[in-house]
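One chain comes next, on its own, written out as structure tokens in the form predicted on its own.
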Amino acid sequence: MSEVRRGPYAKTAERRQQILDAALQVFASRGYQAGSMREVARVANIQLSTLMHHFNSKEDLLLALLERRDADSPGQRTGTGDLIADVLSQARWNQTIPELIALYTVLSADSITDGHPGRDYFTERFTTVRRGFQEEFEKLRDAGRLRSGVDPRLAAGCITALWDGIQLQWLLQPDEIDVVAYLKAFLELITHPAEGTVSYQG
């Protein structure tokens, strides 16, 4: 059987992934502002001109990396339709991809600086996440599972802030911080268990 030869598209896609892998290392460890295209090329073991052939600017590289981050970190839903179970499932999954979580953490902090190309991405993402949580908490309220006095909008902001903040602490102290346990404790404070449910396992 003759060897199947890869076409130029496959080679280009492979090279782009190689560059994005290197960019992940550089931006996660040094941040967007301090990381350079030259350093990305060095980590990828390619010439700077080769990198520039695939990504015209550092901004293009960052946006492609954010797109891949979203694709590589899909929602880990349980299929039960239960918000709390879904949140805990996603949190467990996130602990298996520390490099992506580190990248997200560093770049989201970087994005508050003037002119950062990821600012719109993170602003839109936080808005979407808060809105999604608010809608889910409203469903829990309507089902009688949200504790009295809990505002769905404020609860959405709180869990978004808690999740990002506790993941940052986990990246710094992975042996001491249990992200799932913190999220579980918060959700149990503001919700009633589903009928017939004793407790969610951490």
Second form
There are 2 protein chains.
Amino acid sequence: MSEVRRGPYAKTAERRQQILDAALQVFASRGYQAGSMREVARVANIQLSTLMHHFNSKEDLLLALLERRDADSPGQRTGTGDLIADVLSQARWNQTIPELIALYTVLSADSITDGHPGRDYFTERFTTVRRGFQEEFEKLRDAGRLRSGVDPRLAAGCITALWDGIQLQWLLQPDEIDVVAYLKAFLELITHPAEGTVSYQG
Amino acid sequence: MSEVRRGPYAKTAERRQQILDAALQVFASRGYQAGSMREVARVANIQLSTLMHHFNSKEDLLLALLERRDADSPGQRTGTGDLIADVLSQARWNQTIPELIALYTVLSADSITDGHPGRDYFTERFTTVRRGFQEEFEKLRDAGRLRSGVDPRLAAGCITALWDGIQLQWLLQPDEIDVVAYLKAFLELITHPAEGTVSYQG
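Right, the form predicted on its own is done; let's see the coordinates for the form predicted together with a further copy of the same chain.
Okay, now the whole complex, with that chain kicking things off.
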């Protein structure tokens, strides 16, 4: 790609990021259903026509925002084998981005409403996240680190649900609710510590 | 109260229930922020002015709906001592009222958005529910039925969060997600069975 062409591409990418930042702000504070393209344009400080040039519809904007959320995630669950440390690290990172967690929380619940464009996204996401945890719990089981009697499939659904639910309570009472402590308690409940490990730092 | 006066009172109560049924339908399918008083009146098949006579504002309507939800709950957590059976019984009952669970799920997440009138309600509700579970887990601990190392406070937050989170997944995939099985798995994980009990029926 030549220097000549890089300019406008970079500009478009930058503009898209600026719009997505505005959309995040609008949807996280008002909800997706109540937020409008007009308001996103206002917050982004651009004309509605400019917004529509980059995103045809509110649905486009939502899906781009959800994709960016996934891409931005630090991806710390890399299968290094230390699942608990990875989960707690991700949970700590989430605490630094309350707007994004708020958006995710509002949208995932909103997605059960009639004709919501995010419904397929969240259905697939939950299925994928549950499956990922199940595989990781199966690995722990094979390594003799899963507590006897723990079903990897049920434990996977439990941690996925628990994580979402406790983030909602944290968003309502950030000073009261320590997300990491709850996830740590659950994970320690279903596992044996790794050899040579005394405890995980919360 | 005389027969003469009972008529209009009963009529008012009936009309209020009719309006609340319509509001439940509107808010559960569109979300609270996007649902309008006009739409509630339309679904209830009454004039907007009649609706406003019974409920001054959308906030009034929401709070009445949340109060009715609490009043309608079967209240099976009666402290009979069999917490697990009570929780699973309530979870089974919830599966018969998907609209109400959908409303609760959407509203509780919506409540984190700016200036949402349900925020105090949900903050208090979560605090109360967590405290209630904590007390029940402490009783189980005192009866020697809590697994060693389980912290009643953390376990209380975990089950409250898990229950909400798994209901959301169930609303997206009712045929895939068995709420009762996940709650049962968690409760069995943190407790020892009662004497003479082989297992709880899921």
